[in-house]
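First, one chain by itself: the form predicted alone, in structure tokens.
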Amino acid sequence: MPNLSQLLTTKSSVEYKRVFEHCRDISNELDGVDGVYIVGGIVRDLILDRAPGDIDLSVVGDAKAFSQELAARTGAASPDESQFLTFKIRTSGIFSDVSSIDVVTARAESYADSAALPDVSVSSIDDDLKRRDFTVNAMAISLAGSDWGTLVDPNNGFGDVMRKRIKVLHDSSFVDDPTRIFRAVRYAVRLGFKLDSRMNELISKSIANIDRLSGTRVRNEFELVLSEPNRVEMLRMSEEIGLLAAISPGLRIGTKALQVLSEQSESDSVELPDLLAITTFGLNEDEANQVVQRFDAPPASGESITGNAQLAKHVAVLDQPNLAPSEVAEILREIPLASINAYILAGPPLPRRDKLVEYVEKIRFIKPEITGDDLLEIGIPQGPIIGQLIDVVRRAKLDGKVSTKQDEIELAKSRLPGFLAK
């Protein structure tokens, strides 16, 4: 195999190389640990010259007493222990350039049935490798002083880099793990590479297995697609090799939505809720309830998909050229923030889009000075009535009938014998 230990001195920060250090000292040092290995992403990027993200490592041996070693020496606290041998240390108060550190026993895997969650048991670097997911993320990099910067590329994922393709590797990848076709499209975009000849055959294979997925991992592998920056192109080729239709049958992207989120790739300061109710633009009621019950969502990612379905029941009404700003915030007030945006950003350019262009930078924020305890203060009952005559304020305000706090006292005493009367 050859010796990339060039990459570690020179293609590698300070940081970097500092933990590489502390690696291999303790490795040399500490008994019952045979081999320590830089794996995965960090050993590919070195190659391709990219900007390496977080370390991870993989111990022959005693992973416990490295990591809490390598923890103690780079001034992190005590490692975060999983029930699958891994480690993780917390280094994002220390390091710049990296936010942790994991740590994992070199291990073996297997699989009782498709999706399941894998049994493991502690084995060599090499089986370490062969149970990861592409052939250019199972490369490691030895750390041990002997061996320091020797490749271990048991499944020729060197010579992948090289050929710029994203391979399995073997024909019961997907199977084993279907979140493995998220990760395809994923690594395949972001890296510009290809998927192997062979991938687009076991994709369609295996891609009904996306079913025997939980809800929070499909959402999870979405969401994650969401936050790339070429989030678009994912998109474009997940619907191609229909991923997007196993997830659920109308789930789709439409052009305009395509386009917003093309413009929006460039800012990473747009919100998660805002993402999945461009993504979802378009979708009818049932669609969308079906993508929400896919994706076992929270109620704040749930609402931002069908929240679409819902304004669409309503936002023609927003046309009328005479709608008060009352009218317009009590056809909004139920619509999530969210899905007005997307309409703005997504819909036809209709008289509606001013209208909620104002609801979003200027009506919401319209709200009565005075409280319950100021209504109280003047003699109105406790109960349901305090937050009736609020309502009535607010919506006087909107509209500009009341203009100071004395105004709003005013019109809750006119209006209180009506409310008393009931």
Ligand code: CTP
The other form holds:
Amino acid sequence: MPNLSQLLTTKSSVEYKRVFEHCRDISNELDGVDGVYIVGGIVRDLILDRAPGDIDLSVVGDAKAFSQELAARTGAASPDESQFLTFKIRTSGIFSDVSSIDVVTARAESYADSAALPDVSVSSIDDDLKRRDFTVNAMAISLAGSDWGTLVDPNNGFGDVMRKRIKVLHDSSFVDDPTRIFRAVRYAVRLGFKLDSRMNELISKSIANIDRLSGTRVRNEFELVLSEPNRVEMLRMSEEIGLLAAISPGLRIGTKALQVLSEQSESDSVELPDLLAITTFGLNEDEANQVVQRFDAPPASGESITGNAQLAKHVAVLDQPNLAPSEVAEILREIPLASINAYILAGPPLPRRDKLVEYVEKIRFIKPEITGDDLLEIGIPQGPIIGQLIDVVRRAKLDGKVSTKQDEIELAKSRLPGFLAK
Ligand code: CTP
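Rather than the form predicted alone that you just supplied, could I have the structure of the form predicted together with the ligand?
Now the full complex is given, and it begins with the chain already shown.
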């Protein structure tokens, strides 16, 4: 096996190097630790000279004692023990490049059923690599003093990195874990790799298993796609291989939405609700509701998906000339901002667009100065009238009929003179 020690030293930042060296020292000093490896994406990224993400370590032996010692030496808090023999060391306040170090006990996994969580048992590094998704993610580099830098690559991931291909380790990989279909798309596009020739066949055979994933898992995977800089290519590929339709039959990405997303891809600052609203632009109400249901989406995400169809029902009214700002506000009040933004970007260039822009930039910020307390003070009784009166004042303010706080109070007084304190 080649020795990649140079990747651990010259190609890694000071912080990564420091962690690797702690690992080497601990493995030398701690009884019960028979091997320590960096595994998965970090190995792939170091070979490709891409900035690696967080550090994934696989420990053969006592991973708990190892991770406690590593946390102590890096100055981090005691690790969180998550699922089976997995430890997370949070280093975000300590390092700038590395926000966490995940330590797993080298294990074998088996799947009793498609899309179920795997059964896990402690095992060797080779078995730990065998349970993984793709050959390029199934390599490890030893950090132990005796064989520091040795590549462990029983599935020829190194060859596949050179050939630029994404290949599963075995034919039932997507059946075991259908989230790997999303992952295949992400890695192929992100790395500029091709899917191995058999992958399309394996994907079509197992695509129906997407149905077996929980809403949260499907949504997480979909949102990970949206969070990538190359999301447009990934969405195109997802559509091509039938992944979007497998998520929900009506889910598709319109040409206009793709165009808008490609214009935005350069910027990382687009928020998730905006991305969801643009991606689902053009879905009708039923289709949008089905997607929300399938994603088991929390309210904020759900609204961004259904908001487009809701807006589409009322938006034509905004083409009317001479519409008062208060009427614009009335129409748009219940529509999520992300859906309005999506319509501005992807909707037709009709007069409504100017009204939407005016609403987003100006109208929605206009609020009356008076409060409920001011109204109580002039004698209006506690209760729903207060809110209704404030709404009257808000409309007047939107339409420029009142400007100062005193104007607002006078208006309120004029509407219910019978209630006023003498
Ligand atoms: N893995 C897997 N099957 C999954 C999820 C993860 O086999 N469904 C394995 C892969 O070996 C992967 C590793 O667990 O490399 C870590 O997973 P993750 O952090 O999601 O991926 P990374 O490869 O680190 O990639 P990324 O750069 O996307 O974070």
